[in-house]
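Taking the form predicted on its own, here's one chain by itself in structure tokens.
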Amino acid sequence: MNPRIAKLRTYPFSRLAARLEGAHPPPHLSPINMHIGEPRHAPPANIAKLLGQGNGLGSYPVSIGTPALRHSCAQALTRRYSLEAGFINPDSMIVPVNGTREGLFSFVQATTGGKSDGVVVMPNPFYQIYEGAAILAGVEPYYLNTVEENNFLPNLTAVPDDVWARCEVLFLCNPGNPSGTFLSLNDWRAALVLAERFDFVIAADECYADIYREGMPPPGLLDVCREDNRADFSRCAVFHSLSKRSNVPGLRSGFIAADPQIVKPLRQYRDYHGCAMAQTVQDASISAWDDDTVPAENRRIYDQKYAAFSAILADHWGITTPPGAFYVWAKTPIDDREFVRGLYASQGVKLLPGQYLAREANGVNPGKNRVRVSLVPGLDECTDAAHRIVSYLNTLG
């Protein structure tokens, strides 16, 4: 077996299952699952119909996707970031992927290895695939703590030059997971300066880019490329997904838009990787990327849930409404793992311990004594969960 597999950490949800083993909520309380970022709003109405048609099942799909799908992806970016027509070339800059998890993983395999002691720099806490992809590619993860004192944003100036010199990929998640905070245009520009100076690629994970408080879209890497006339998109790659945008996590559909100099070898890698998207999924994806009404409705519903959840907990738990995504990144009065187990056992509400999403770096685990709350259930369930959390907090004094 590949010895690097032994270096992988147990995935957070498996750790959570072990932590909750033997804990049984009161039978009169229905469980409320808020531990996983799995959207539950209504998906686009015609997705199921398109999937049911079964188009293309009699032939192998190609890994680069159809021209129609690539065009739809490029147009979605053009609308979202107010780009000029043709700024994103669907023939040379778009790579369809089977969800951003698969895309992020394959991207690291294809873009690392050029430096003998390479590292992948990532925010901490982080989406766990960043670390797993780095380890299995044989490069070292470098954790950049995102803490409250810095508005949960990565402080790029804290990374020594010798680490930047070894960097092959810098992951930035915007809006952040789990904090929901935004990188500014100047943050993106600072990252680009470093990428050019030290010869690495920026991988902008923007799967939450369409989930924000109404009227406040997060600045993205493409905004900087547009404003600074970086038409070559040099050293840039952005990752987008339908899972959060269109409430179809089971569709496993997303795309990478990147510098053509990155896309060409990435496509060659993916020819061998065996990850072509089924034609019927491509058809459904085109319909979803072309529909901006679903993400707009999502924003309206999430705003409602944040307002209700925060109002109930305002006098009991020091939480804030983030500018983006659909999480609450909340402090706990006791160890986060004990808090999660106690809440589940007494109230049937399942959250995720913050330290499961992070690693100890510079003597600190920035997820410790925090929990991630996913506001993905319906409004009534979120309201019920907030009241149950209040009840549990009261037992802790």
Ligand SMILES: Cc1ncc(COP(=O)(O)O)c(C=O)c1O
The other form holds:
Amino acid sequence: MNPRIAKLRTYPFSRLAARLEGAHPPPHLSPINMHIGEPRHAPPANIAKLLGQGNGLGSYPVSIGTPALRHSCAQALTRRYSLEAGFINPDSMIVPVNGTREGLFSFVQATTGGKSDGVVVMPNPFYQIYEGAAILAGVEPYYLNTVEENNFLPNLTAVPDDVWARCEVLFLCNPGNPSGTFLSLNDWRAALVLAERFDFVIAADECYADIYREGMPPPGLLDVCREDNRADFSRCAVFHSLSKRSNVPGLRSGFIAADPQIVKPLRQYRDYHGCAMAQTVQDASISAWDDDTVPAENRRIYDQKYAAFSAILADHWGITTPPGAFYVWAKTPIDDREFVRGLYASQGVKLLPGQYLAREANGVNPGKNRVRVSLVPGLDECTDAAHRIVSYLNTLG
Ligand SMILES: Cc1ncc(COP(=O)(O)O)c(C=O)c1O
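Next, report the structure of the form predicted together with this ligand; the form predicted on its own has already been given.
Complete assembly follows, chain above in first position.
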């Protein structure tokens, strides 16, 4: 067996299932799942029809995707970041992926290994694939604790130069999961200065880029590239997904837009890895990337849910509405794992313990005594969940 597999941690949802074993919510309360970031608003109307057409089943798709799909992806970025026509070259800069999870994983395999003793630097808590991809690539994860005092943003100045010298990939997640906070243009610029000085790549996970409180889009890495005339997109890769934008986590569709120097070896890797997107999924994806009405409607509904959820909990739980994504990253009055089990057993509301999303670094687990609440159920269910959480908090005193 590959010895690196033994170094992987049990995935948070498996840990949650184990933690909830034997806990049975009262039979009169229907369970409410808010532990997973799985969007449940309506997907684009024509997706099912396009998938049903079954185009391309008689041919092998190619891993670079069709020109039509790459064009659609480039156009979606051009609209989202107000780029000039031609800023994103779909032929040299776009790599379709079967969900960004798969893209993030393959990206690390293709971009690391060039430095002896390499590290992948990531925020902590973090999307678990960053770490697993680094471990399986044989490079060490290096964690940057993102804590309240720092507005849940990674403090790049706290990293010693000898770590930056070993860095091959820096992951930044914007809006952040689980905090929903934004990096500023100057945060991105600071990362770019380091990337140039120490010769590494920035992997900007922007899969929540279209989910923000209305009127306040998060500044992305492409905003900096536009403003600073970095047309070569040197050392940059951005990851975008249809899962959150268009409510189709089951479609498995996203893309990477990157510096052509990064794209070349990545495509070579992916040819061998065997991860070409099925033609039917490409057809459905084109239609979803071309449609900005679904993310706009998402923003309207998430805003409504945040307002309702926060209003009910305002006097009971010190929660804040984040600028982006669809989570609440809330403090717990007791151990987060106990809180999650107790809430589930008494009220049937399932949340994710914060410490499962983070690692202990510098002596602390920055997810400890926090929970992630995912506002993916409908408005009525989110409202019901808020009342049930109040009842549970009251029992804790
Ligand atoms: C921060 C972050 N990145 C990437 C992903 C992967 O999304 P997908 O593979 O559906 O594109 C997720 C999913 O929850 C996520 O939260």
